[in-house]
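The chain below stands alone and is given as structure tokens, in the form predicted alone.
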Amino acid sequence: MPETFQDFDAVVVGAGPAGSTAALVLARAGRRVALLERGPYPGSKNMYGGVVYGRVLDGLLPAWWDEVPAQRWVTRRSTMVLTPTQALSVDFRTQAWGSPPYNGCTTLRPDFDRWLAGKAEEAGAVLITSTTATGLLRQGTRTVGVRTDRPQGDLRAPVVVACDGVNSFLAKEAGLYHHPEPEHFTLGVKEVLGLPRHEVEKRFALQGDEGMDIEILGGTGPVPGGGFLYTNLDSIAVGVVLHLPALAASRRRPEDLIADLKAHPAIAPLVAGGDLKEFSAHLIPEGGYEAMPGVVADGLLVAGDAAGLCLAAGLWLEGVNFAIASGQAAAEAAIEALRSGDSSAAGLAGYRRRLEASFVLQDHKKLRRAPGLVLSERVQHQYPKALCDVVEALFTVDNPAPKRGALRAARAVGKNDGVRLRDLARDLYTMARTFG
């Protein structure tokens, strides 16, 4: 490593969305910043087929949609509830999402991360690839840089921004990780299946660069979690998100659960004939606000997945937008601290204040009850079956018997499916407080 690489105003560890955004903002402020990436290029270690919601980019990169490596612009969003033999979908589409400024796009992380890191480089950040941060450099309790796996590869800086992903080793070393328990994590497992572009558009009723996002409740058998299906240009991403302790207890392999989902009558026609291009797995911080680690210490800030900033709330599964916003907030706090010459925890406290004032922690606070609710036995298994059974009863024509009506059908189904009014009332109250 060249001698000139060893001293910076800030070192950002991890060139994902949080890290690249932090490096971009710091570099634009004239600060000498190193952006450290363990892979040969940003995104090389990330396997991803999902949706990026880009409103958070508007202030950073105006007209970002003209450059972002989008696969498709999502104009159709579906929430699907599954039982082993039934499927109920709320399907929404709008042309308003199909033109600038757009709502969200499907993208591949190797492409997206490379693009965003490139913006940081253009602003003056020094990208250092194929280099792993192996630990923190400390003076007492203060972080003053990072050690790397390169010979004489210490990088010194008054501020380190840890964006090293879920279960952050740097945050743990700094004593900030207070909730490492498995119940606060899920395992996301995904397959990318190649399909001709015209076949993707035919199966999902799309045209041009339109895309679809399907979020699925149910379909993971005995393991609490959910599923997803996203359209790319000439492929689809299908997968499951699985609660870690329940997955271990089930003794089932994640790929078997994906196979079960793909075989479901509602999903099988959408994935039939797809050519497996990629299989990947990734830990997801799903404990929400209550399980977040500390995000500020002397000389250290924690952002993105490393800070547990992933919104897994049933209706929403978002992470990249929270990563970008937290990376920006971390950079702004670092700039403030460097200007004042105080990179202690007190000098960096503006980071937490910025998170509190933005959608990042406001959304996480509002939805703090969602993880426990969504992963509960009733929401995972009992309610999907009851809901599907009610709809099936309503639409089953069994003349000469008269139609029962929705309320009568719901009462009969609730009794048959073991739904207790007491539990339903309590869960509806929690849903109203959480999502209302």
The other form holds:
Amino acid sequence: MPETFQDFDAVVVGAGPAGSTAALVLARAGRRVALLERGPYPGSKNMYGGVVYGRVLDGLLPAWWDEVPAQRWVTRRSTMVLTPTQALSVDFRTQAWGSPPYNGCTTLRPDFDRWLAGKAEEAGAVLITSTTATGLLRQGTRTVGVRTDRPQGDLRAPVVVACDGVNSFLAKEAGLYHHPEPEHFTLGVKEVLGLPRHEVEKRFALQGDEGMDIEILGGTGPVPGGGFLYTNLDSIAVGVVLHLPALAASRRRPEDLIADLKAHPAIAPLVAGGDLKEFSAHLIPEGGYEAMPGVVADGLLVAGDAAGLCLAAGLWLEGVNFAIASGQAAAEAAIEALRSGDSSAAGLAGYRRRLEASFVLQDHKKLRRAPGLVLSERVQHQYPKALCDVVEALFTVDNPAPKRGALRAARAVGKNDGVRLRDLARDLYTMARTFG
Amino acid sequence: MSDPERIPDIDFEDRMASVEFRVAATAHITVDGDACRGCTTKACVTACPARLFVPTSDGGILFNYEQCFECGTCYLVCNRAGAITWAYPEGGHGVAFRRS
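Having seen the form predicted alone, I'd like the form predicted in complex with the partner chain now, please.
Below: every chain and molecule of the assembly, starting with the one above.
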């Protein structure tokens, strides 16, 4: 590598979970690292459904649960299937998730992201807020730093880690995105509604710092997607995730779709009287494994949402954990490259290998058929209706007619709701391969 | 919408008033009005969660950038290549979520 002045060993762009983790790991290894954040504070640009699954933090920050700014620890998780007039829930509770080492917590991103960025700062990273990275500094095709919107704001470093979120202009500038297609994104819109703490606990049958997480299928009207409802300490987060091309084609307004969900008879009593504290919107990279951009280039690594690492796969809705793990893997690969003095794509190739070997890409590979399946018309509308109709037929007591039994009810409903056995068999097979 | 039992939804202005925006002096969105006049879908108008895009009587688009969530929906749903140019606002400006 030619001897040029370097401001830092690494510049990390974006102080979300991926960037702060990358900065933390690099700083701990004694590397000079800048952590750029375009917002006035970490988390100011970030929005998510509401749950952080913290197992990924065990190795990085032992006993993190003693200090993470959690709202509630999720001990109750419900998957709800809706039709306009029906609701079927699988509702699970375990006290095991309510004590260390816990499973997941609801937390507000300005709190969580500031906390994690603070850990990077304690380790020696230099957090620079209110500074937008406006582009890559390049020598030929090689990234040698970033430009910022500060006067004389160029920062040079042998490694840049782009954790600049779902729109990642840096990864696009490096040519790592072939062509971002709207079908690989969903729009999440959310309302945080204030409710007294005792009211949250009464409505969701919670005690102390226990929390609930409800995932909803079939509650987004004509637009494929999903709904969610999470409990914070003295507020709830309710929202919808909407497939972008279908949202555009439907001409429906995102906030109207939240309003429809909130008006559903199964949801309305849970959200009634909630006082709007904040409305928010954010894109989610939902293309999964098949739509991932390149994550390594000369002098450049891409992590978190910027790398399309997010699972919105029906049963599992995760993103922050993948961001943290990918940020860690990027930092470890960068440390290796810095040690060997080779931060070319070949020198940084350890990043992709680390992702492949970890749950990050193993989960994404396993669930690569999930986006198409979960957003299909059958899973969005036909099966929810058929499931609800079967259960309704099963539990409707229509004496003097004798009971039909589950199988006969299912057959009648399937025929009535237009479920084709061939499609069902194929979808069940895909589900078994994906979720099994 | 006609359900008489239904609690009236939040007024859109009240909805946006719940969000803090630190407005930059310059716009981070630019729109090519000529391209918009030839556009039949104008998907940005309905899809933008902040309702920043408004159709004008001459077939163009009027927009403001002040209450932008910086989500990126507009340029992704735009069917006219390059009609919406979009970058992040100047550092320290734009949306500042508090409870997301």
